[in-house]
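Quick heads-up: it's one chain on its own, the form predicted on its own, in structure tokens.
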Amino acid sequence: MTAVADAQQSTRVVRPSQARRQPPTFYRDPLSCLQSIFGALVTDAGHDPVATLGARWEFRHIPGDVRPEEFYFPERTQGDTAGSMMPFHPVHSAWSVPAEDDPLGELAELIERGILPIAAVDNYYLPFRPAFHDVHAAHLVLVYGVDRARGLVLISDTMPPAFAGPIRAEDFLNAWGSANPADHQDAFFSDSGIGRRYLSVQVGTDWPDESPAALAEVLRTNDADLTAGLAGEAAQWTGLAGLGRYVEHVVDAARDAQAGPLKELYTFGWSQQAMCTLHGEFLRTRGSQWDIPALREAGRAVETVAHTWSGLRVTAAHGWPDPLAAADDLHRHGTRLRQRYENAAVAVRRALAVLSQPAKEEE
């Protein structure tokens, strides 16, 4: 290899890779890092994150699938978290693990191609997180730059306290490759190896129409899934019937003094609470925008479901060390949650009837 070629290769190696701009942030209080980062990427692509993330409303529990990670989500399509969360939009994701010899190089290559990788990390090693050198917990951050010459990685984290900027590559690699050992200070998001995983997200261009008629089709699909029954020992517990089975499962486990299902409830429930939060805001804001009172009321009803999740999740979080003592409270909160889901489903059907009315008149 000539001296000129050597110099060119050296230039390629040390040249920093960085997104054209700092990624936007998106956050709502009941959301986890997963919804927040997906929302940031949707915003960066020029689309409404609430309309995109909030279109889908369902209940889905996959027995045996819940993992102690803040970003756990029960996938409708296995391996495609974004597609499972946003099935009405052209957004898809896939998990990967980089080659061992140059892990930062793989992230840099993605950034050069316009794809911002979402890295799984352990909060314990991130200097900007309150858990720094204190608590192990699985988390997600958006990587928007790699400067190997200066030993820096540019990170965006929308979860409070929000952060965007450089950290030492050493700190990032420690967080990204952490074993995330069991930590008594965080029983819900520790004891789950990070393994240098990252999510790559593809946001397509074939974006659906946003109109009352299009929303009616979305609500019709959601309602069909919510009201569908369960067939025998279903692998996934879905809809209102699945919710009923899940609540009974958690209460029965507590009465049998089983701590595991209560610890899982706090993690799993976050995914469902976030979904209700976003769907409720979506319906409520569109109801105001289009002056459709029934749609506003449906949004408020779904947001009430989101708030009701807090009681069940917090009871499980505090009750898992003594499940039997928490059983009655879990039953009370679970019963209320089922009622709120049913009430919200009725309210959404009323809104659907109003949205469908113009089409019927035109016929």
Contents of the next structure:
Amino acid sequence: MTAVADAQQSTRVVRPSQARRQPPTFYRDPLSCLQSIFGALVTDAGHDPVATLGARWEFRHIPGDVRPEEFYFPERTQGDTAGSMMPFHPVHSAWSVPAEDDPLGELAELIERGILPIAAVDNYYLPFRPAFHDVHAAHLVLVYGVDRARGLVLISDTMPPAFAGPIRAEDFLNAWGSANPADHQDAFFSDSGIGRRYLSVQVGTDWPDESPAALAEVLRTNDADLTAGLAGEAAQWTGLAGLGRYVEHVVDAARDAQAGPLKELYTFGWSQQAMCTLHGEFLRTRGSQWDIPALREAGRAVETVAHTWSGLRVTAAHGWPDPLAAADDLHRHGTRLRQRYENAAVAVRRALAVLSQPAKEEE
Amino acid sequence: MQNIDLSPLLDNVGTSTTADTSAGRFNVWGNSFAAEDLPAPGSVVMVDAVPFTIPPVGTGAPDNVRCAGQYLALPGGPATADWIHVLAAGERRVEDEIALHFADGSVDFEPVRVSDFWAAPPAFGETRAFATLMNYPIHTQFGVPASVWSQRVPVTRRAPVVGLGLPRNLALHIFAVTLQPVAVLTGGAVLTGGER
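Now that the form predicted on its own has been shown, please provide the structure of the form predicted in complex with its partner chain.
Whole complex next, starting from this chain.
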């Protein structure tokens, strides 16, 4: 038997590995592929993605940690991206790289066990992405099937133009194994090797109840972290004090004609903007559901913070080739951003006070 | 309604045609609106009963104002208005302020809120004036609509407006501006101070 015939013989007996159903999708325009896919998996597990991803509200910047990837997130627990984003819920994740000899086999095995891996990919090699054969950029897709016999991989991508279905395994492997080289068309998400990384997410069963009292506890924790002081040598810049230090760092870098921190700002800022979007929507919609006007207003105030990130991020995105010229505008947008965080924090505290009031006894 | 001539301030090419999709650069990635899906340059279109003059889309010339703190003196002189209507789009969602300058020297800052142009719903209750295909530097993309929004800014002060101070916010792009005059009340009593 020839090698080809041998391979054909062996592929005939490989049963496709695929999820029992196509994964759901979750999307909001300020989110990245990271929040969108985590939201899809939380939905798939039967939970509300906005309540889960939107419970935490913080500011966190880790100097030296920002990677040019759409899915960058500054982790409070290193290596556990999901746990860092959803600390009030039993959701955790870990990055892995498969064994060299059968990388698709490892994904297939996970799918057989009911775990849908999230693969890092380079958009350049994915036929359904706008960047196909044009721009290199690090992105995430959800893998929900591997058909080695037919040379296909089933993937779901909730980011527009949105796609779910089979692509050639060859295309997937190229995207998954790409060096994602520096691309002058994308200063923010290229120049970061993909290296066949994938995330596996565990969604636990000990799910917390959702109630005004439980939300009050969440808001209390968030507020304590947001208003905590910051040590001079802190490795992570957190809370409002951390935001102040970060804005000062970016403006100083611009005035020193450094482009790097401005490029990083666009990438890093996405993680914080998305968080504000989800927290704001969570509070506002619960304020409607529970008829608590102060909670609706707090949510809207947090959403305003999200929208204020646009001005700072876009100024940096356009301004990095000439940082000095952008410095004053970065200072103005950064100062406004901090003011809006502070305003929103006050609004959240007002909502917390309402949530903390003892329930009136029925007459 | 008074259409405001934005020609002196147009500084960004946000549209392109299939013949040269790289001609437009609405955002930093060189995405642009497909001009074939927009009304002809110079035409007046009605959106929510508001007339807007379409800028020179698809010509390769600047067709929108990227907001960087420009001041727009109303070319026709002072005008009373209830609303400032804009055709606009954001590079992501934008919330900022327009400075309304009045004939008596007063200035009011009023909110301007515009949604993302890139595959997004209206986040601020705007009307989607136009949805086009999305042009990329080397192709036209299916499934990623590009939206121009019709939004309005209130004029609360009862005084003639003489100019608009645009935000210093590069994420906000304005394609057209129309002033809606003060509504004329046709019924009800006019109260004086002594009658209250």
